[in-house]
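The chain below stands alone, shown as structure tokens; this is the form predicted on its own.
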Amino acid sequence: MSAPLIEVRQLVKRFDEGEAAVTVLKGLDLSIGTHEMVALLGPSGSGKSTLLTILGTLMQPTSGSYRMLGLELAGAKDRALTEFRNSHIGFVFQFHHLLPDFTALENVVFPAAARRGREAAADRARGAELLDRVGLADRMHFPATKLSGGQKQRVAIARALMNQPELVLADEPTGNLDRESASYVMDLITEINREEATSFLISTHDETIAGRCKRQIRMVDGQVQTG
């Protein structure tokens, strides 16, 4: 059996605020395999956002182990984490966070340009290919402000895939969309997971969206219950 893409063991995250110290993650264990599409469920305050932030290497745990692609990331230096994140992890948020003065193509290409320190012709070609893949070839040169909510989220998905990450973390990716747009976005994620073997961990409160995933994980009081 191949090694898991992600392996988390006894993960603890505590926020120290004097007498109001709070432990959000409480010895959490989690494994996600390559090519998986997993839903992360749980009530507000259960630790979902904290877990996603740590898995995205944007926050360090208080203790425990977090390995991805066989590398121990807990305790790694900031520069190494930045390089790892840019190469191997993509993000899709509830609020798309597009750069409003950029076109759809410029937004998609931005992660590669930031990593290289410049924009290459090959990056624009891949960005155009991704926008075509998400059904926005005819909106490629539109400013982000001229796109609908569903179109903006499709641009965000294309941007997340720009550097060909093994893992995409999606935090309520359909939370601001109507049902039709949400269904289209999930169709797209399912297709990418199947055809490009990209793993997705999708945080959602929507049981219908969770049901589209191959596995569901429920967080309760800082730990996970695997379904």
Second form
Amino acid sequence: MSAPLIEVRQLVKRFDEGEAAVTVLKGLDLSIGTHEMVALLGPSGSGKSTLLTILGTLMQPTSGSYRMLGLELAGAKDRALTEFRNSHIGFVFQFHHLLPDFTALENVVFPAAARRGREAAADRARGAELLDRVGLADRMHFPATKLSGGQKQRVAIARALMNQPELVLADEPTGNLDRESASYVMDLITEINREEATSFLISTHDETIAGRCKRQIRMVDGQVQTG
Amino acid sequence: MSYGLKIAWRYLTANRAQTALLVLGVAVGVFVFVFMSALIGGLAVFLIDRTVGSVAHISIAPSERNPYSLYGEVPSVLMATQASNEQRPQIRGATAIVPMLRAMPMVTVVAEEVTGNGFLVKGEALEPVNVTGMEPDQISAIANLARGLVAGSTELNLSTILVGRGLANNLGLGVGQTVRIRSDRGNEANMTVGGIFALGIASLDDRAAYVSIRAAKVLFDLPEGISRIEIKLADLQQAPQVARQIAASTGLDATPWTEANQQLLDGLTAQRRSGDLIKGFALVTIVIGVASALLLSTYRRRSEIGIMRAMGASRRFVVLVFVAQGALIGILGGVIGAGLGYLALSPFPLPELASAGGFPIDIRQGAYDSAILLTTLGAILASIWPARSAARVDPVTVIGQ
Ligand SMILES: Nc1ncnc2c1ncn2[C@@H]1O[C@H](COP(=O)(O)OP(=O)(O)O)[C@@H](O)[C@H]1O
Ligand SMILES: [Mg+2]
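Show the other one: the form predicted together with its partner chain, since we just had the form predicted on its own.
Starting with the chain above, the whole complex follows.
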């Protein structure tokens, strides 16, 4: 196996809330390769979101090393991380988190437009293609607020893919959906993972969802166990 | 269109009622700004017109030939000099000077005058009078006698005289009547009252009389020279500079109107300052209004800002979105406020045409461009704090929920 996409060594995350300090990640090691689809299992409060937030460069670890694409990201500057995140990492959150005053297409194009400072025609074309791919070609110009929960989550997946990231982090992406929508979203992710060079790390406490991923890892006592 | 501007516009239009109120608030501030500018400017035009309308902008007189001390000013020594009275002060060679003055760019009127003092005698009544002799075709060029005429006409021949209303009343004079004039040189002549004027300035209405320059030359024994040259300019604010220029090139005394009206100018300056203060308050109100509205908006949109940051939008981009909102509000409010100001001012006549009881407000001096510019700058300034606070939103705190 070639150099992994991400490589985490001895990752520690401690929250200092006055007297009550909690150490959520306790020297965690993790590698994920390209083209992988990994489920991150663990009960609520086990630290799944914390890990994804650090991997998404939205939060700094207390200590340890986090390399992605050969770059050390732990301790890097906000400006560099923002650019890195924009080009290489996509997010799908439990709550879709679409921009409410924008249409479905505008939401999908946002990551590219924010980088370029304008909405390029080529980006709009890719956005439309992605929306078509998640089955929302006819909802392109709908305001985000007028979509159903499942549709919003599909728009969020299209948005996460906009800048062709190497890694998509999905934090309980089906947590808020009914069984049918959840299944549809997982089908989509599986299909995209098969067709594109994008790795997925999907946190969930649902074994069925986890079962659809090729690899499962578990949060246990601030560390991950494979299998 | 820049993407940041697009988002800014989207945010403003997403909440139409609130944005409309905010823009209206800014527009009211701009309206006050424009109205104050026009009022202060109009008052100045009105007061200057009333004061300077009947006098020359620059008065040129022969320079004084008083002896001066060869020792200069010595503080401990009291020195007396006797004014020269050997010669009558007069301008000689006016025929050479006048064409040169006429050729100066700012100068619109050049009037040669012979002036002197004397008495008007009617029966037993006797009144002191300041006589000005002018070319008949320039009679209304300095003081607008034609506009101030209350009886008769302003036409002058060798034996007609125009007198002020106060003077006419004191002597019981009417148009067509004969009056005897006695100059301080001891010359006398009988003249016919051709017209009576009222300029609204007591010193002129009660004391002044106008005759033709040729009649004045005879009355005051000035066959060759003239007493003074009076000048009007296209822009009366230029009077001090032009006067200096004239003094330098002719060697004569050139006195601008500002010298005799320093109090008026001081008053106008004070008035302008208080106007600026009010305008400053209007701007401060605009800045506070925009800042608080945008700050509120950054709190309401915290989670969206967090999402944008998570999607890789830079802090600069977030700042741009909010500063652009400030700029758009400033431009919109500025243009609307200035437009409303212009509309509100348009029914008022220009201050120089305003009747005595009228409201002297000058639509030309609304300072529309600086109102819009300052408002836009103020609104941009006001948006910087909210924009920076927006850029500091931590995505983690808003995504978790
Ligand atoms: N910002 C924070 N400050 C303090 N404690 C936190 C913070 N974020 C998460 N935690 C704590 O970390 C633990 C793990 O949380 P989380 O990563 O959200 O778990 P999961 O996503 O697996 O439910 C929880 O006990 C939570 O209270
Ligand atoms: Mg979680």
